[in-house]
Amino acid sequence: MSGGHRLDGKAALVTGAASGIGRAIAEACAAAGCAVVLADLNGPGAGEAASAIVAAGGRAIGVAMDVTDEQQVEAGFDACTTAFGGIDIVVSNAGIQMVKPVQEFTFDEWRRMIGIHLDGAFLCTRAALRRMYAAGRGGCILYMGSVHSKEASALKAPYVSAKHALVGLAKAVAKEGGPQGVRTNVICPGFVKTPLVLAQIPELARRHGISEDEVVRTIMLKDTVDNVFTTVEDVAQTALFLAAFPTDALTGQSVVVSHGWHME
């Protein structure tokens, strides 16, 4: 569903697009008339998701991409410009999660978390800006933040740190990119029932000494207004709205999509 927002003639690249939020965003963009590159560490999964879009009448290709690898990022953006004539929209969505106290994280684990969420966002941003500036037609960069871009939870220090940092990156790029017609915004979902979130439940239950049902009720949905998970469709429609927004009035902002978990 495109929600009335159209992206005809545009080309987008979405990272972490083989499943979950990334796939839902790619599908929403394609349904709105956008050509889409689905980039994912799981290259075959990205290809399968792209094939499903093509089967539904859209334009899409899948590429394998480790967002922490400069060469793979550049190759993915080259694939977009080759296949679709340019790049107008980037959704930096790839991410992972680890749940443990700060003192138990190894430095390698910390660096991996920061690398995927923040370094990957930087590499995609740099690749996008170089091409958007050269083409002279502006563009839109969306970062997948989180309610944890605004507040913290225990046992998620590197994730919270990276998601906070994305807000700063988006603001800086909004200032730099504005004169060139490039907008940047951060989408900040609450808990979305994806494999990434579902995998946290047993570990959170063990760490907090509560049942898995209590994790959902007292941690994940505790501060929502309706005890409902945010959906991938909720996030995809927010991304579509931001990507299709017609002016630079909406840039450098963070849009929280959390059933009221966090309010500003």
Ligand code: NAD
Given for the second form:
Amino acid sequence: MSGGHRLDGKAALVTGAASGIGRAIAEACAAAGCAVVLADLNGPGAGEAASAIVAAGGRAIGVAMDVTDEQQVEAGFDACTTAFGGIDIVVSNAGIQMVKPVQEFTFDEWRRMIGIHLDGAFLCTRAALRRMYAAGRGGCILYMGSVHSKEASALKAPYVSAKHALVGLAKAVAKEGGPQGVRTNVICPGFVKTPLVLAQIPELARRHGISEDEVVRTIMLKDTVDNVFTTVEDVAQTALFLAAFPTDALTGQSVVVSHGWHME
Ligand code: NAD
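Now show me the form predicted together with this ligand; what you just gave was the form predicted on its own.
Zooming out: every chain and molecule, the one shown earlier first.
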């Protein structure tokens, strides 16, 4: 499903692409004609997802890549150049969640959350910019933010902090990259039923002393306009629209896709 947006002749690298939102974005990019590197800490999972794309007629490879490891990020980007001749689109998407009050977080847990979401975004941004500037054909960097890039929830302090920070990173990189034709935008989804979200429902129920059904109704969907979860396809279509946008007019923005949970 490409919704009419085409990426023929382009090459993309998507992090966290073995599962959930990242996998759906990789599939949508491939369906739009883009060659895709699916990069994930879960190397076999990335390989399986890439094989499914190839079986459907697309061009894809999977690579094992921890976004917090400088060498592995560089190697992942090199694999993209080797396989597909360059890099045009990067989707910095890998992420995790930890749910607990601030006073219970260990320093290691805090650093792990910031490391995956923010250090990972930095390492992928730097690897992308060096290659995009050298090739001189511009590019597009998309960051997976969240409604938590705009609003806070209890029990998610490191996540909310990191997701807010991505908006600043995207704006700074939009300014620096603009003269070289590199655009950046942040996608900010509401709750999407992926393993990341399904794992936190029982923990939120326990912490708030409510049922899992109440977590969904009174926390996750409370402020949506229609009580509906955002889907991986909704987020993938948003990514495709931003990646395929034909000019440099749309840069440094965050696009919220959340059934109206957050309105700008
Ligand atoms: P998911 O758990 O389905 O997928 C996350 C993927 O990231 C997994 O395949 C995992 O192996 C990978 N990953 C984790 N740590 C990594 C690392 N260090 N290096 C490389 N890969 C790593 O989760 P998802 O819901 O698809 O989340 C993807 C992104 O979307 C995250 O950044 C998340 O914060 C964001 N997001 C999710 C939701 C939601 O409701 N699901 C909402 C807003 C934003």
